[in-house]
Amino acid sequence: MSESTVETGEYPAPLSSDGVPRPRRAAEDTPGHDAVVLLERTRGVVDPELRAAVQSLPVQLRRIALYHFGWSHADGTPAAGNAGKAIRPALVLAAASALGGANARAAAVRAAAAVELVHNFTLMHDDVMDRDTTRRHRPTAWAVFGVPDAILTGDALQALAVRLLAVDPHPAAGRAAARLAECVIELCAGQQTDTALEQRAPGEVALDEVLAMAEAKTGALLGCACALGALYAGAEDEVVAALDTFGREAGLAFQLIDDVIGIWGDPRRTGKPAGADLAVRKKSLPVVAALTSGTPAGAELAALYTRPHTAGDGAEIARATVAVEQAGGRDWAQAEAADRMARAVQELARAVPAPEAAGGLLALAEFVTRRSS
């Protein structure tokens, strides 16, 4: 489908009240295209692959991985925990289904599990580097088992992802493995840039470089997930590329909303303290938009960011939160998320001309950009 089709409203993404485009409601009314249903279905078929992979790990690494996924308590006893929303594996399966139907979707389960393993490898390492002590409403793996064991378990999860694709007899498995490896390199580069930016003064960070970093850290894996689904459906290169771009743009919208939640999210839903990103002086996208705004509020925020946060100083966090908003950081992030979603929908229209076939991908894109936790 061409760009003009999107513009005429045949494949629209109307704006919601918070400024983020909503894919057409018809997609939600189509059986199987509700995001929550898709995510539950994904967990149902991908979790057995994940559990089998994790169970193959050596005892101590297995114990830490099971805890990280929410499947056991720290003492090793079983838990009915939350293994995450499964957005990335759901994108793999939705892309395969959109282009190749139920058979392609069934064939892509192992690839979906590989993407989820890579995602969790990055989470474990990010928690260590960011010193985050809470994830999914309980202590992070490194906070429980220590930094070395958490890093090594993350490494093992990445190796499991490689192995899943290496033993997959599907003809697309080799290309999928290569693409996933390239994605991991991009993720690492994005994380390296992120940590480097945190060491720089507030006035030395440009918005464009933070956007590029966010695309590498977040958009790359969502794009890769969509691309792997397309590969398993036997899609042509240009379709694979368009779905990769769709995922990247939706991923950047996701990161923008995630950064908004990191400042204004409800701790009861996020599982993290209010203003946690501000407390650690994280240069998230709304923060950098505020810092580079040239406003008095932006200058006040820069002054706050030049001194370390004092634990328990809620008034300081409250001042920083107000400064980001007054400097336009929140409004900019929401408007940018809307623009990125519009671009994502345009790329999806190129890759999957029939709106009914693209309904699952549209529903998932909406889900990740309308979340509150």
The other form holds:
Number of protein chains: 2
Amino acid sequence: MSESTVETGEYPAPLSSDGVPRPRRAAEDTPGHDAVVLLERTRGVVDPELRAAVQSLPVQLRRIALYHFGWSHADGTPAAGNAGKAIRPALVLAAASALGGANARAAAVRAAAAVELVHNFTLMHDDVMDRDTTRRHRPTAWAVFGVPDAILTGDALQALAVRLLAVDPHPAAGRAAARLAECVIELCAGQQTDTALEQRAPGEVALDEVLAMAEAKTGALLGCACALGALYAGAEDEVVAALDTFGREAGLAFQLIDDVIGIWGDPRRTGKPAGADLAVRKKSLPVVAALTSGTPAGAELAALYTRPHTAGDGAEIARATVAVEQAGGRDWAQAEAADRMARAVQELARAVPAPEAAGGLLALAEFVTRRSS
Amino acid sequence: MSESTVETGEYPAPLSSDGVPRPRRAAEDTPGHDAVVLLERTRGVVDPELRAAVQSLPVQLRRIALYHFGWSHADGTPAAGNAGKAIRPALVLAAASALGGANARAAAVRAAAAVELVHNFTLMHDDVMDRDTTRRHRPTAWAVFGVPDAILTGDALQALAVRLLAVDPHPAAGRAAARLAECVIELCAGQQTDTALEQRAPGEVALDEVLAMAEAKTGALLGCACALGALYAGAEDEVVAALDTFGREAGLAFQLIDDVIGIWGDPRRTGKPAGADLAVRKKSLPVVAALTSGTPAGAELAALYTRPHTAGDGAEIARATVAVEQAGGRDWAQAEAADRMARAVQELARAVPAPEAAGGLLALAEFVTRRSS
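Output the structure of the form predicted in complex with another copy of the chain; the preceding block shows the form predicted on its own.
Up next: the whole complex, starting with the chain shown before.
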């Protein structure tokens, strides 16, 4: 790996296995094509492990978990299923594959399922805490089965994740379990901080705090997924750490872009009304950048944010949207997202110097940061 | 071990290390003395491990956990602490000691702390679900910090338990983690069933269902604690299973006696008004035994239970109390508790034939089943 590759985070043209640059095939040039293929392959190998784990739950908890994963309707009858995009398990498998080839990838399937179980346990609990009534276009588990059942099923999913790793004879399983437990604690701290920041006055939230919260809430599990893949490939500590940072930074880039879309996204594509985040006074990253900008537009936004939104007041949302933009919130978020992605790619190049080996992880990171735009 | 020992579950007179029967010293004859000593010793070695784990949490989660364990006040200032009786960690250490001596006992301290973390994670979540506002004579964590923070801190305590075992180099740690994860799932299922049974009509609850629920909710973790101690002593599978059953049966005996006390206990000793369980229409074990007795008193109780209790109606509580007794609920519960304890002692004798080695576990089981009477 040349020094300049690390500095710029750019990979040279793809090389064939004999080291000679080769042209890309047309299908590979379709944006997101590689990632979509990886995600489909991931669902193909991880879903059976995931379903077997969920099927092992006691009957009532199983029913709620099957519903949450989209594998059954509320009445228990089978459903076509929409268990999410499987980005985290795909990162586990892509990291294992990048560093240890097909054998490591095959060995890491349980770890990939464990990461997906942890992700879904946090979704179930977050929905309870945030009182969100819709997830993946369906009523949330607590909205259907009640708060106690959703809390208990989330608890059981965390335990299922642990059990998957605890019964895995792979030599990396113990370290993976410790790493995943560490990540759960970080996820909880991130969610805790998110709730606390939302309750503070607009002028009392620092940009560093929101960035740290977003890293814990969104970046930590993406980083952990990559780290687990690296552990299953038997990678050195510094390679594991570099892939962890790759996932974290890509996760933060995703969050920044997601927050931009939450304000300026096309309602026909986001499925949410324009400015929905502003209407609920969400302290998203571009908003806090604007609030802390020291500009007149930032002060105007702070004044708007101290009053609750009147439902249907489109003019007020329009004023807030313009204020975030004039205060530099949009530009900052987009530049920050680009910086984070550059850092992610640098770390990836450090951990996986061969561009061919790194291709899957790169494709997933690009997919993640583009998926809702 | 003679066959008759297994059958009757009775230990012969204590033997000295050279096999000669020795007289008991006076202090050992004080009921509960051995158990109290064991519990104090347990707190002495497990608390530092437990505190170190809690101290490693991110600051906000740590504050809530320290409060829950009684180690700090709500404002964060240090408190004298009342983290509970440490029965579960004492069972871990006593089981390890019974089967592997002092070395196994010392090796099992992390596992003992992990069991206590799991116990406390379930307490925090149960308090949220049951809306209980008091625990160990203080406001519950959710009542002080809010529901989201209590859910998140509970989640983090489960992860802390996993991390303790995942970083433990002991060869039994992996199996212990799997066993503990399995137990968490059973605890969740037990709590789920408890909530579901409480919502059913009095005539629609079977005694077997309530017994199974009580075994999952109360017996499972006591059994798991004993099993973990056995694993850390390197015991054979059947010995681990026998100690698991010992803990489960003792736990069920405890629950039966606790339920009797919930109806006939002395308010000055229980700290709750007489008949408190009847006032909230709790479907405790003696109540369900009465409801399913097919007696006129059982029918009278069912009729009372279909109507909500009028606060302060002491005559109605008195009628319900007499009805449970006349329907045989009290006698059944006491006989069932005795049967369960006999079974527990049988299993203990099977797992640990030497009475001297089994003494600690026996003392703890007796303490548990007598502690609230």
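We call the rigid core the largest set of C-alpha positions that still match within 1.5 Å between the two forms. Positions refer to the first chain, counted from 1. Quick caveat, the model's predicted, so the values are computed rather than measured.
- Core-superposed comparison between these two forms: the Cα of Arg63 travels less than 2 Å.
- With the core held fixed, the Cα of Val345 is displaced between these two forms by less than 2 Å.
- Once both forms are fitted on their rigid core, the CA atom of Ala220 lies less than 2 Å apart between these two forms.
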